[in-house]
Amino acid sequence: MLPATTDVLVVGAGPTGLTVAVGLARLGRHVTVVDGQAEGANTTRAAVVHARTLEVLEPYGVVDALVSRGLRATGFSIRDRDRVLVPVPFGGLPTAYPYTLMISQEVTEAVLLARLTELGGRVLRPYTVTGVEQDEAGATVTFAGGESVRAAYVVGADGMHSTVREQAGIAFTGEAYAESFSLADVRLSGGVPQDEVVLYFSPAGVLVVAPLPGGSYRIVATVPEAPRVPDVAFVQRLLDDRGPEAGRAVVREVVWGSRFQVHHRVADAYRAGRILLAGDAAHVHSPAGGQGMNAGITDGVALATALDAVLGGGSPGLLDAYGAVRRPVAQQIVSLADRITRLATVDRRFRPARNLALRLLAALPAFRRQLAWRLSGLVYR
């Protein structure tokens, strides 16, 4: 049952929601955590945990068992059919995780759950919120049953479509992309790399492929109308029209499938009070670069700090101050996000164009250790 008071209370428990709910409750502080969804009833988008994002996690001790159940991807490149555009190689990053692990979502927050409960924290299922009402001493919480609970500080990590954000009167400015994206996990043989991400930006239009544990694909492309369940012969015709040529990747059996729209939008701010938000509930855009989870896990991190302080009698101004670190970190993140989709989804006939210039751009050392930088997350250290 929800209790009558929590230190913090976390409203969402994906990767975000969880990690927030880890940094507080190794440090002591009563935190509850809620989601709307009954157990077992999230899709599993992401799919890549990056340097950046396992050092922060160094230690909340679960790092060990989150590398012990990924693949380590050692690169990753544009390539126009089979011909490499831009190769990014990971291991010359000075890291202790020169590589992008590749680990569903739904693993992630397994393991995040289960040093949770480790921590003696768990998650309340389902519990719908339908207002929150804050003053100066707190924030009181209530749900669609008729139940409230009163917190210190609320924190909004429930997506896109966020009460929590909606009852802080916080905007959400940005846009959606015309295209839809189809989204995979596949098996199959032939054609791609096993231990590298691939972006084809082919004449047909984008496509990711990446491999993941167990031997199965994530295949992402944009596509005009995208089907709600993509079977093998929709997959098959991506991969033939816009995937490698030389060796053809064939596609044997789609484990899971879905369509998304993909918007960028950023939160005016992430602060209203006694309400903080993090993850996507405060930033979304494109998977390009495969960005999304290792924002919302950073900033969960971060604000798990910041609230362990003002609770513990530091300044509330450290929680302005965690939106004035993360806020401009999602917004270079929804830019590169929005600069590669926008370079994949060029029009046709400037394509040719495009991949000349990535080329050149690709001779300079400078170009890729940039960009190797940015997609590991090191550049926000």
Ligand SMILES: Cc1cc2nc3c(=O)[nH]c(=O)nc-3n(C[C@H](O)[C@H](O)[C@H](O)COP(=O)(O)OP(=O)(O)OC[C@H]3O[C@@H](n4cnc5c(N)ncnc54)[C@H](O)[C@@H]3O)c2cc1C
The other form holds:
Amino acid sequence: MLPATTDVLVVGAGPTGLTVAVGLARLGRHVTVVDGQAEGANTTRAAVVHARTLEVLEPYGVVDALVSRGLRATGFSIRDRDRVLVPVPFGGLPTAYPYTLMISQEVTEAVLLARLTELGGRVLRPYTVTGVEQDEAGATVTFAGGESVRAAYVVGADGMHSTVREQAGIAFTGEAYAESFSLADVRLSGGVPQDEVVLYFSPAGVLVVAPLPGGSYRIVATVPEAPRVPDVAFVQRLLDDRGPEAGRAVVREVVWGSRFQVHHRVADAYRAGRILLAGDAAHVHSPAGGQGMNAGITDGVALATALDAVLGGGSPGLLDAYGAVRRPVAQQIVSLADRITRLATVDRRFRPARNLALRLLAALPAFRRQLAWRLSGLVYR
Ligand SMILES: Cc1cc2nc3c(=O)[nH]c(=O)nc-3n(C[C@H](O)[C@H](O)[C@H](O)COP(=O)(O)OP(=O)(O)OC[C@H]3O[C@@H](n4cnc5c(N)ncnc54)[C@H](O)[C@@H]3O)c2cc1C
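Now the other one: the form predicted in complex with the named molecule, given that the block above is the form predicted alone.
Up next: the whole complex, starting with the chain shown before.
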């Protein structure tokens, strides 16, 4: 099943690895994608695809399929209970996609995989990478089953606990947040908008309520200790304590739920010789702002372009340029998510002052525009 040699071995078939693979396959490069899991995950996880991500994916032939299967949220707002502190409309953005696309990560991955298959590529499973050794001419990747593959370049798109990153000796600097995150896809009635993503600021923690295709909602909240699987009563309490008051949102059913611990970390380097990092292997942060998968896909597009150029005889310095461009973006995203998370959870005593300051800022069109540009990713054009 595994080839003896390949131009590029992509480790990890999440959204980042699939993007790198489609990007190289469409340019005729020999790319091999492996994943340690026997099957792809079938959970929502990241649910937001921003305008800039759709823009960079345009040449990949996947945007129509994504847009037709997602729900267009035309705005984002920060609220304190019923009071809108900062409205962020995406409607005026100068892009073909003046909205944020709500779509399950499972569907995004399925669309990318279908495109890879169309281009003659596939994902080889289950193959868990255990070692990567490199020399001047290439890298040798070894697997848990004892197999090995020789590649000109190796891409570590193997997520937060990246083996490739460890094998390359690249540190993952940062730390974990004390709180854990509870996540639930629910059916509910009343109380919350159907075409807008809302971030509720509450002293108890952050609460995000986002509409999903098919009429359900994504709920994400920071809590001291999240239950392994949240139930209706738990999510209802989150909404009652932090969400809308005037029109109560009533939870009918929890369709899927999970919990996760959030770290904020950025890899010290994105390249070590013939090894490149992208996506969660290179950066992780709070989901506030829904940037994680978007950053991974955008890394993937930039990396595929750089690798194609180098395989075509271009200077390997282009691979350093990839890191030089994408690493500062990750640092900005980590700091934006961190600022939002800290602002959201200020002590009750400072809440009136925070709300006043935000409402004064939100009265400035330039502030609202800047936030829309940043959240949509257009600022990184
Ligand atoms: C429960 C949960 C909820 C989340 N919610 C949000 C959200 O609301 N918004 C948001 O933006 N982000 C969210 N995220 C993060 C988002 O899912 C990630 O940013 C995104 O999946 C990153 O994609 P990736 O391809 O870089 O890595 P991943 O999706 O982690 O994919 C890595 C792949 O590598 C494979 N792999 C790992 N190690 C090896 C190995 N040694 N050998 C071979 N294969 C290997 C894994 O099997 C996996 O398929 C959430 C994550 C989780 C877990």
